[in-house]
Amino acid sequence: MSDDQQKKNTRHKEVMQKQKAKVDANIAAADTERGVAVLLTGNGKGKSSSAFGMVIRALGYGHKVGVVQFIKGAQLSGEELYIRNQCPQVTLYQMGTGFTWDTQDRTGDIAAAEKTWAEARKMLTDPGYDLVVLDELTYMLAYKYLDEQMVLDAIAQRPMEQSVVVTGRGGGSALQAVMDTVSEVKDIKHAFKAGIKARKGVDY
């Protein structure tokens, strides 16, 4: 080994010791046991993916799963049919009235949220559940579908050990108040915009 090389990997030793070090002293510090609440957000592609990889995750490790879809249901989707056929043992409770563009009808996607809503507070009060996701929800309090506080309360005041993964894009800045973890999805490019159709099992 040449001396430059030498010199190299000390260096990077000596920089890996020091985020070894820095990294375990943020683990050694974050000292809370309690569920989180997380918002995946941003105009990017990739936020109910993700939300659907932390319910494998979950389920890994035995954990009780509960998953509400607002919005979404109308078309079948890969998540849908693999949580339907292969994963019995989660809740999965779909809206079901498709996207608020296409159904054209205020009225009846209010009572349609309202009544997905009701099935989804009642995840948010089961301690049995140790994850639930409610996929797509920012669209109902953008467009005013449910009240805010009403949500922000149940989220909040949901069992300590439970953790919750809320999508869409939006949301406003209460409901990010009071997520613990924010993520935002950038949109740098999409096919679709590229007139390339959506792809089964990749996009749905």
Second form
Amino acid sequence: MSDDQQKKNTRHKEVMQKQKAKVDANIAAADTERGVAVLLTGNGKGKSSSAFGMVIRALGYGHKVGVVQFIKGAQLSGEELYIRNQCPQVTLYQMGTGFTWDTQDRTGDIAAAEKTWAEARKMLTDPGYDLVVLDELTYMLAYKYLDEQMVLDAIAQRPMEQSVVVTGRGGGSALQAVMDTVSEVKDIKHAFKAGIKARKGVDY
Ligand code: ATP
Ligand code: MG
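Please could you give me the other form, the form predicted in complex with adenosine-5'-triphosphate (ATP), since above is the form predicted alone?
First the chain shown before, then all remaining chains and molecules of the complex.
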């Protein structure tokens, strides 16, 4: 090995040791054990699919999972098919109406949102659930179909060990404030805008 390579290796080892010390210190400092509230927002693709990635993680540990899909239900999706056919242990509830620009029925949407929220609330008060996914919930708040404070209180007062994932664009600062983890998926480009059709197994 040349001197130069040896120096690079030694330097790399020093940097990695410092990095490990930092990571270890951060791990030691994070000593609170409780469920977390995660908000996945932003205009890019990847919010719901990330939430369903967490569903798979939780199922790997035999955790009890509840999924409530606001808005969705008009379009069949791979995750719905998989959960219905392969995951009888997952409770799935769908609002069942399509996108609100399809239904154009505000009163009907509000009634459906409230009915769906009642199912979500059941999960958020049941300590049997380890993970609750509230997919596309942010739109119910943006359109004021659900009372924001009621939703925030239910999330904040959920059982201590329960984690919750909320997806959807927007969401607002009050929702962000009650969540422990907030991630924004940024839209850099999307195939659809280049005229590529939404794809089975990728987009739905
Ligand atoms: P995914 O379910 O793929 O993780 P998402 O939950 O981040 O997407 P939604 O706003 O719920 O995004 O929209 C779901 C559908 O819209 C998916 O088919 C997705 O590919 C598509 N989509 C998401 N973001 C964009 C975008 N920026 N432009 C066009 N289509 C998008
Ligand atoms: Mg989504």
